[in-house]
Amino acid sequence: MKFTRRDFTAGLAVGITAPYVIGSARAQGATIKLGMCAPVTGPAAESGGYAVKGARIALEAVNKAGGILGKQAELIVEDDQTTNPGIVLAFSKLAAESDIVAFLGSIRSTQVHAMAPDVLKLGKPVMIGGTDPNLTHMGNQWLFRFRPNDSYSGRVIADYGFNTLGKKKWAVLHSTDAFGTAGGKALGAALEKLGSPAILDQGYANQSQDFTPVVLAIKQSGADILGSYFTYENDIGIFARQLRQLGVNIPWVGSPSITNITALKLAGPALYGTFGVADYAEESSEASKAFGKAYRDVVKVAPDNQSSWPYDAINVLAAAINKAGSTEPAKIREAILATRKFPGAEGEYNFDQNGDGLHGYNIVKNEKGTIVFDKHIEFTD
């Protein structure tokens, strides 16, 4: 297996198969070549090294079961450096060699939406995780969601704030950017239909260092529940304790990112208590708990859903090439969009034609630092 040419540290090369496997394979050109773009450096570096870990554990597992094709397959790595200029480059990077069959993109739409005109002009397909409900309705056949979309968290944060924690008076916190805009969105129109719309819509712009402003513009609104849209862990940290020492503890309830392992060391008690959507809970299934054990006997700490989709991804699509028979574009498309009942870390996988995967959410808490699965929320509309 490949490492990125920008000499991607060995520490992150986890799951590599034997050398003389490889570079026999390599010797004879008969390899399948899989891109990634992943955050190797900017402030999502660390969760990018999760990311690539995940996408590596399952390539040596698929690679240990014969391969796809019959042949080994290798992952290349592109630094996006967490930007939108960045992911367009690496990206281009990655198409600039035709014998690269598929690709995974980002976990951030915003990301997703820069590097979408490209990857519809080439026509190969892309496994993402951004959750944008958008970026698999605007006409681009070539993006396969690896994560639920915003339309379904929306609906499992407001369902289990209004009915299970009983809150009516919502304040609702998203960045400005693609990815918080639209799950700020989905969450009010959610809130809406339970007759209970936000008292308080509140943006933020991403990275910033000071969110006094906006804790106290919730604290004034007077809420009795906080449900929020974070794109970057790193602003999490910031916000989460902010929030704490001016006094805020009322439920809080938010996207995936509240319990990623980068916010949990980022943050600390100050999200002791709180609860999330999450895409991947170990104890939500057989499938998740065997993900869980094999990445933890590689990297040593629990995963999250920086590591699960990846991981996701590259099952289905070693599946589905296999299963199609070929590397050409339209029949790996046709192959995911066919899978059904797969069993993924994140969940059971039944792409429906727009190329999302997934249907439903995860509940869980933060008890003292512990991620703890609650209830799975599936919808079927």
Second form
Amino acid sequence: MKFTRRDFTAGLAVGITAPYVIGSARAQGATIKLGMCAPVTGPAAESGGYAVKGARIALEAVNKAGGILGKQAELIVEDDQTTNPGIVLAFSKLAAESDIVAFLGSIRSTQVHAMAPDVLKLGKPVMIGGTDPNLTHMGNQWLFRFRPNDSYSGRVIADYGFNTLGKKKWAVLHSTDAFGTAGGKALGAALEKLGSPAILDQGYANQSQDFTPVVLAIKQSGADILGSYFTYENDIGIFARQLRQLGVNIPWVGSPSITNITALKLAGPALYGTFGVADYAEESSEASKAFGKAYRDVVKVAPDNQSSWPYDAINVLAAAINKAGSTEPAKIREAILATRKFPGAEGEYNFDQNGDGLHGYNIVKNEKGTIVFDKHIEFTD
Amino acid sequence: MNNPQFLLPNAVMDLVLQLLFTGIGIGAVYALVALGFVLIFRATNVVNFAQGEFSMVAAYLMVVFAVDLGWPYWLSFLLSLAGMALLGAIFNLGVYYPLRHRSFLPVIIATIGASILLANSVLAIYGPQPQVLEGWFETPGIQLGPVYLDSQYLLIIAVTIVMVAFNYWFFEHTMLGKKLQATSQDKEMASLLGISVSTMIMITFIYSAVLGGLAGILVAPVLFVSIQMGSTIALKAFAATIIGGFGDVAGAIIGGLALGIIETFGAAYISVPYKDGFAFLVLVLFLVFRPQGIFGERVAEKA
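Now the other one: the form predicted together with its partner chain, given that the block above is the form predicted alone.
All chains and molecules follow, beginning with the one already shown.
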């Protein structure tokens, strides 16, 4: 294709006028704007891409069904670089756009902690996927969680290993970031409650290149079951391989990252036979199946929790704004908290007054690389 | 925290051997990358902060040739190294050569810029997904008594030994090596003696890029292929060069191995979460008490 002088002039004209055209559209409030902070770059860029796709699939369906308050909804994504300073910057950019009515934050607890003070200052609802229980228990009324928090995952891991698998000598392995520390603590507390405190509590720093000392510690401890909270897939991959190489084959029940597709690809056979708690399990309900199909049609890979929570967040948020009949933050908040029996991809949403939407987990098993739904464990307290 | 000291002597010995093997393996990776740092530093007095990205780019080239195109492993290996030689040449012409008459600072900043460019180019072309690269051998490893020897780590250690021997022979016993040494010691004098300094620096960049690439290809089956793989290794390798004595080839090797062993044992016997801390604690101790490193001399004058 040739680039002529006329093309150039036309391009220039469009380029110069575009801001005004877009600006006037904004002034008319033609769309309802939702902001999203997601890792476009950095260690979680891959899963960040899935998250944005999940949100977009939901948004498209919402728009097809009439949009939000009769207007089409629009998603504005800012790169959080998978870092804490990154998400603070991304959120401040989005927050500066005063016509954005609500936001999607991060699946990483440590990032949600980083942005939380700004969320409180702004006073608009932010949907999150971070599972550190503290996030909804620290007096920040604008955070709404679309995944079950770690006090549940810890209880489910302990319950499954102790009652279903019948194992009593636990090694607990966790990342030392906010997510991993909170998860490790929750699992430890649940085990203590069952009268079987962990015999090894081992932390590790993210992006480790070698896990030999950790594997040897597990081996020496004489544990007969391993519970884990890993943050990054690379770390799971390296650990899983070294665990098998050094001959440790005890049952292993892991936090959701153990079932995500990047981890499955990297670790391969080293993760066969492991169990994981999964907030999203495709076979667990009709809504989960429906999301799975929609996602496969668009993205061509199996869906996972990285994409299911933003999908649910957009759906619940759209329904809540429609029910509230207003984009006023306090009214949206009330409507989200009043959400009951909402069938989402992750499960049935029944919001409590803390802002937690889900209260249970699925247990899944890795059968030669395929994730198979095993059972759902729900808590009412 | 688990304290293996309380175990029986035999079990302690097994543990120590296993940790030692891992420490040497990971240390050998640091040593290979550190070698690239040292060679460029000696030739140009500049620290090349894109050295880690050389490893990352080579690993991605391997993925393209061996995984995506399905070509034989040895052919992909040679092509990747050839690609690295080309990258080294382009890097010299684009990053170092235009700034060669300036002080070292603009060059260092240019290498940092180049490292960001390389990382983001790979991200743009290949996407953020970490990739899997199979190891050279079918067997993942050997069980030798109580110690498990990962075959890829064995290969890494072997290659490091070979590279150390090769470097010694090359720099001490070949004319080209001696010319390179002369250039690194005194550019003006070297050019008076009829040595083409710019050719020597070109060769240095090509060789360093290939060395960095070699490290990347070797470590990829262990750490997976990701955009970040280069920077994490390079940081440790950089520490290794300082510990060894900046500008010293033997120092880079010893520094790398020492770092690998120290952090592995530190993790096992003191604290796993502070594993990376040990490497940098050692670095700080060296900077305070022996800034010239183990083998170094007159670093203050160069810096």
